[in-house]
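Single chain ahead, by itself, as structure tokens, in the form predicted alone.
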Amino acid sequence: MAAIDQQASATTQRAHHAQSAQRMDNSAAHRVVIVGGGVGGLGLATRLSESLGRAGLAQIVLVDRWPTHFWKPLLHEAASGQLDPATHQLQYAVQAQRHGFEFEQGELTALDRAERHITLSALHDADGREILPARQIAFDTLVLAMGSVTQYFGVPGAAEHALPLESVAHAEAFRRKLLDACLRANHARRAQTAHAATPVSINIIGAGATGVELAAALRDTVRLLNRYSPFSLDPVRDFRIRLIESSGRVLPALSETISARAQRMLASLGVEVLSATRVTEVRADAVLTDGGAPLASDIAIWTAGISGPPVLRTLDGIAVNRNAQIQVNRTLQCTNDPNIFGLGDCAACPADDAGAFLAPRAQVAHQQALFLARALKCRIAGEALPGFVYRDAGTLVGFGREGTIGSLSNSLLTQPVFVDGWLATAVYKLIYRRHVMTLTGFARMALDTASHWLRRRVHPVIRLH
């Protein structure tokens, strides 16, 4: 389906590329180029489109690899199979269609700060049949908003064997993976085989929010399979879900009182927590511990850390850390280049003047893109940029059937709030629908949610195929 949608979002725009060129080469107005569609980068496009592109004072151009758009913080879901990624999709040609923006399909693959352009990679069919050739597309302002990769820290086989959770596609594969185990297992104690007695084991390293908010939506996963008989295996017996962290704790991000609080919860879900506990290999049936004998290993999966994207390193000398992410100042400006400015994942920006850095969340994306279309109007006019500040409204950890917990914080508030229950719950879910109404309105984000909430008591709450 991915395919699928790629394809044909590649040739409506192989119908539209030449007129659009000749539209962006005819423009005097000031050109901001946004690589990147996630959180931040398609909610900055958004925002510009509506006050700078619609005033005719700059013209907004949107780049991304993929055709659509899906938030990260719900891969978790989409992994597990509790959530269709396709119902939640935006596509992005239709976005710029309403908002006033340009799109892009293509990976970014080289830039010229010189000439101020940047080079996409041409675009294929599933074929291999070429839709789009390498294209260069000019900017006055370029922001980079690219997100992060999987970072592995060198450990032997884990870029071979242990999924990443980046993307849509990430997510589908780990699905059809859990999936695929469940009906050998199924049928090897249907066939009392040698293996009959061995559970599904999955491991998944690191116990960020991200690792901890999979391994509890899993167990509700298990639990939902096991009504249907080609997955009919018990719950508890017949599946092992790990949580491998190097550090003490589980969220070692957070408060040890939300961390305490997370490994009880994960305790009565059933989920074996191993911390201070370093990974040194992963293989294809096993990963390998300084703690002990290999785990037997059906499904691999890595939450333990991020990057910035590789190409970053090689763009014509960016500034980025060893990190590879992109150093950027208080106005999130590039540190060697005042054009181009970073935000979200890429980005590596100052938190303190005692030399941290902000950690790489969404909301720390949605308030940089708040931030630049504000800061972009005044580069535009001329005006001296504001400097950035980050507010910290908490962090909340979903655990499926469990609940939520985490903290809250505001301005008026000396320090977070530790919530749980319904409101914790409510804010979670809120948290999403604030980030679809940016994007479309009040008004479709509202339609939206009724068509999610009437799909889920028309359609099976599980994903089967």
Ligand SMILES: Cc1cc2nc3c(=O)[nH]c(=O)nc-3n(C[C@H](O)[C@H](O)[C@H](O)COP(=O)(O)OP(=O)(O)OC[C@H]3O[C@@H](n4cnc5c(N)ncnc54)[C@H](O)[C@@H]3O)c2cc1C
Second form
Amino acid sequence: MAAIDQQASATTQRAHHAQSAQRMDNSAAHRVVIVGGGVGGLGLATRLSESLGRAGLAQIVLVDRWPTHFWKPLLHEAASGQLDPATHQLQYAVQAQRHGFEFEQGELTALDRAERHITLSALHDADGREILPARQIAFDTLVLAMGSVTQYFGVPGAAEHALPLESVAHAEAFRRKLLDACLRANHARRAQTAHAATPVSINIIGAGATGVELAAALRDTVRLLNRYSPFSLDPVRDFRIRLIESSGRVLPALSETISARAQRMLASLGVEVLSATRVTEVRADAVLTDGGAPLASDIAIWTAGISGPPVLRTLDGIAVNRNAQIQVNRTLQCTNDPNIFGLGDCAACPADDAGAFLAPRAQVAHQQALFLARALKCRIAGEALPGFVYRDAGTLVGFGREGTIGSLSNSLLTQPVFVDGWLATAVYKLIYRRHVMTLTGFARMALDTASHWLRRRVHPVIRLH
Ligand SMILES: Cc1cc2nc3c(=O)[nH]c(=O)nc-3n(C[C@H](O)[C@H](O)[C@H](O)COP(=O)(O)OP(=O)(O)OC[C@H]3O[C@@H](n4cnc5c(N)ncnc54)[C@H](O)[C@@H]3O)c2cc1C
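Switch from the form predicted alone to the form predicted in complex with this ligand and give that structure.
The complete assembly is shown below, putting the previous chain first.
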């Protein structure tokens, strides 16, 4: 049955590919190809299709290596088992059908700037059989919105033994490792083996927002897991959750007030913080630092830095910086090719005239998508392009049941205001709902929210399998 399903899926994909290639050949409209269906790319494809696409002024093609979109800021909740990623994924093919753009699944591997086409790798099924061949897609305007990858800074053993947290697959790998470690430890306690007194050690390397949120979520998870007999461990005595940070404080990119408050919340959650500590090596069972004895490690996860996808260095000489991000100017055009735009984490966009660049954040990618949806109209109409201006709305960091803290800002406030309590938690939750609403509209977002609410009442609060 599985083989028949795969064959049917491959045939459907081939037929879809032939149809879409034919549609592309037949169209004389300006062709905008967007690579990457993340926060920025999918938002842009949806908006452009509704404006330029519906008016017949442009043909929009979205490319992604996966068939579904997942909002990355929820990854720590998926990794800690508090959220089922399957219920939060949006299928590109469905979004394309509803909004009127083309979707091509495949990984960008090459670019020909003179001929204006990109190459996508072949797509294979789980048995290694080819579903779609390598393909070339022509463009008039190319938008690269490919996000980022984990930056291990060349630390020995880190890429081999510290999990990254970039995708649903990584979150699932972490969750499985956590459950396996709990089962093992629980068995050791029951069997009274030599390891019975050893806590499960989880080392999170990097105390930026992702690392801090993951540490806090894990504290909730281990408390909830205690209810289920195969995983039943003492949430305090049997777990050691460490956050290791090379700079002097947690959340180094945020204000000292927020950082100090986060430090206190982590302490009350029982998370051990090792600041001003540099990881020098990661091994299968230990993390080595410049701060003393090796730290025991059942699971290590790396949340300490990002870079642009390495393929960007190989794309026909487009300008990239040392961090493999596309160098763009204020119009988001690549500095050495006006037909190519960079958006979100994969682009180094100037923040000011003093040489600073915008941080890799969902907020930046979202605003740049809105900006490009307007700017590309100007480009197609032959008008001068406006410049992108980023408006920082603040930052919120979630600590699970302990609450949320952060700062909010807008044009009426002279400086960001510190927020916590119910207001911070409500705004934090609304950010994801706003993202869903941008993509699907108010009615679908409301139904989706209701279905998640119902799910939480019917299913266990932690995913055990
Ligand atoms: C765990 C975690 C928590 C975060 N929390 C926050 C937060 O609270 N607030 C905040 O502002 N930001 C947060 N961020 C950062 C935020 O998620 C990113 O800044 C944002 O997703 C960037 O959007 P993007 O569109 O540039 O890229 P992404 O959303 O990463 O999307 C990139 C897309 O490109 C596709 N792609 C990549 N390479 C290729 C290729 N070669 N071919 C085809 N497709 C490709 C990928 O499959 C993906 O769909 C968090 C990130 C992580 C990992």
